[in-house]
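The chain that follows stands alone, in the form predicted alone, written as structure tokens.
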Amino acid sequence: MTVTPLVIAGLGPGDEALITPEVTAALTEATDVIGYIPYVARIPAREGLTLHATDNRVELERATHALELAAAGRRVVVVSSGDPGVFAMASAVFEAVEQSPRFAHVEIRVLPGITAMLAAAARIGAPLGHDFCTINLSDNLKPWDIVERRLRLAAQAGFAMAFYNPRSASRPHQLARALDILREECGPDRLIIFARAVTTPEERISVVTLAEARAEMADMRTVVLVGNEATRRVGRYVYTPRRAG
């Protein structure tokens, strides 16, 4: 039996115009779309398409379900927001394959998408114009002490930074701690950008210094960008020179 490739697709940051044509084509051909509830809600229902929406903390179960359907000949698309390889479902699917050799024959295609980090950077200018790193501030899958260590080392190395999952109802204190670490390592004048719901009607972007930054400025729909020591304002824009030291 010919096994249909399992597609893992990024839906971009929110604006439907930012979904790539490649992803749109895959969704048009799909018999099943699988993903976290709000991401599946972005896919219009149609005849012949089954939507499988699940909670955010069942990634491996979701990945296994997708692999089972693909192995049975269904045309499956696993959806993530942004890019599926950035803190999203692509890793979960490959983890499920590693744990279950019965899926080794399933072909997998990963279709990239525009991340919230890149969409936010484009909205405000070019704050990631030189070397940068991306850190997930959630400690659901790694200890908080690792997060703290990475924050300090990234700041000491002079990286601009992008933070995903900065603050949730169950983790209200961690962004405050992260900001304290950044103030210790970078000083009070470093620029920081809070970009919420970028490219959607709820978009809100603010640029402040670390001295002015407060944890309450972010929630789980916010991506936080921190400049390096050379990052500066030019009019209403923020950019990092390409020749930063």
Contents of the next structure:
Protein chains: 2
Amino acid sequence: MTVTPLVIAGLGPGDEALITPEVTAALTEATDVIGYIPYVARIPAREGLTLHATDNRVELERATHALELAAAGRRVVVVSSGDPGVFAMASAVFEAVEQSPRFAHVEIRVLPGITAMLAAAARIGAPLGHDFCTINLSDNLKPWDIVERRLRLAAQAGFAMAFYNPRSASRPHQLARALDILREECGPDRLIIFARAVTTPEERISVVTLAEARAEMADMRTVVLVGNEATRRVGRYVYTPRRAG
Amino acid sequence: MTVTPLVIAGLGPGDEALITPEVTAALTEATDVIGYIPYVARIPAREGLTLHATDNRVELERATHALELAAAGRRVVVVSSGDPGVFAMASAVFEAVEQSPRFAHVEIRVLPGITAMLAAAARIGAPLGHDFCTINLSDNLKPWDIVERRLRLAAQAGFAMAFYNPRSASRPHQLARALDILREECGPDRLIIFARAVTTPEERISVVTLAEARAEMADMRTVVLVGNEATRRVGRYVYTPRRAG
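What would the structure be for the form predicted together with a further copy of the same chain, rather than the form predicted alone?
Shown next: the complete complex, the earlier chain at its head.
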């Protein structure tokens, strides 16, 4: 039996004009699209296409389901928002492959997408124009003390920073703690950007200093960008110069 | 006089199927495309379009030229490979705006693209599937000792890493030094990926351990990815689990 590859595709931050032609082509050929409910909702229904929308908390089950369908010869696309390799479904699929030798023969193709931090950076200027780091602030999958240590070392290294999953209903206090750490390490004047639902009709971007920043400025749809010590405003834009130390 | 926005667009890593429709639309409407020679070479000639290809070393001049043309009413697109906000032209344009108050009225639109590290990660699996950092290894614009310090702190923080501009003819020894530092901080078994010209016909990707890594494995067209302590192989793929510390 010929086994079709399992495709893991990034839908970008929301605007259809940011979906790559590579991803569009894969979706056109798919028999099955699998993903978290709001991402699958972005895929138009058509004859011959089965949409499998599941809750966010079951990533490994979703990955296993996708592998089973691909192994059975279906043309499966697992969809993530942004880029599937950045805090999204790609790692979950490889975890499922590792756990189940029966999937060792399934070919996997990861199709990159525009990830939220780069879409947000583009909308406000170029705040990630120098060395930067990318941190998932959720402690669902790692101890919070590792997050705190990582934040301090990143600040000491002089990185600009991007935070995914900065806040959720089940973790209301951690972003406030992260902001306290950043104020200790970077001082009150450092610029911070709260970018919500970028490139969608609900987009809302605010630029404040760390002194002004409050955890309530973020929700589940927000990516947070923190400048380095050279990051500054020019007109309505925020950018980090190339010569920053 | 109405001033048209200056567009700064990312062409992605090389494959045309990775150029977003947003960027394609901007190029279709452009009167002038400006950029480094090999990136402008990717834009098809057509009537009404002037291509301005310049050398890599004159980014600020190129940015100023683009702003002058936009201020004169031309529809200008500055092109970068990858994403314009990641070690590319966006920061240079904002530097030029900051230096020249006569450009304060020019509206600037940054259009994101698929950046090399995420294209490379997708081709090999999901090596950047957990917290990571992105470092420009060139010391053209910063002292080398800052690079060394940043590498050590990034390793201590447990980040996976992506390196842009790892090696050039004028800087042949720095990547060797960086690899020495990584071996000291991360040990010999850490996985490292040399990904050259990803998504082009010249693509070449090799996965080795730090013990096996040599600076000659990289050139100007290579992006280098370093795993964290949990990064591993599964079949022909390399991935970093979501639960990595």
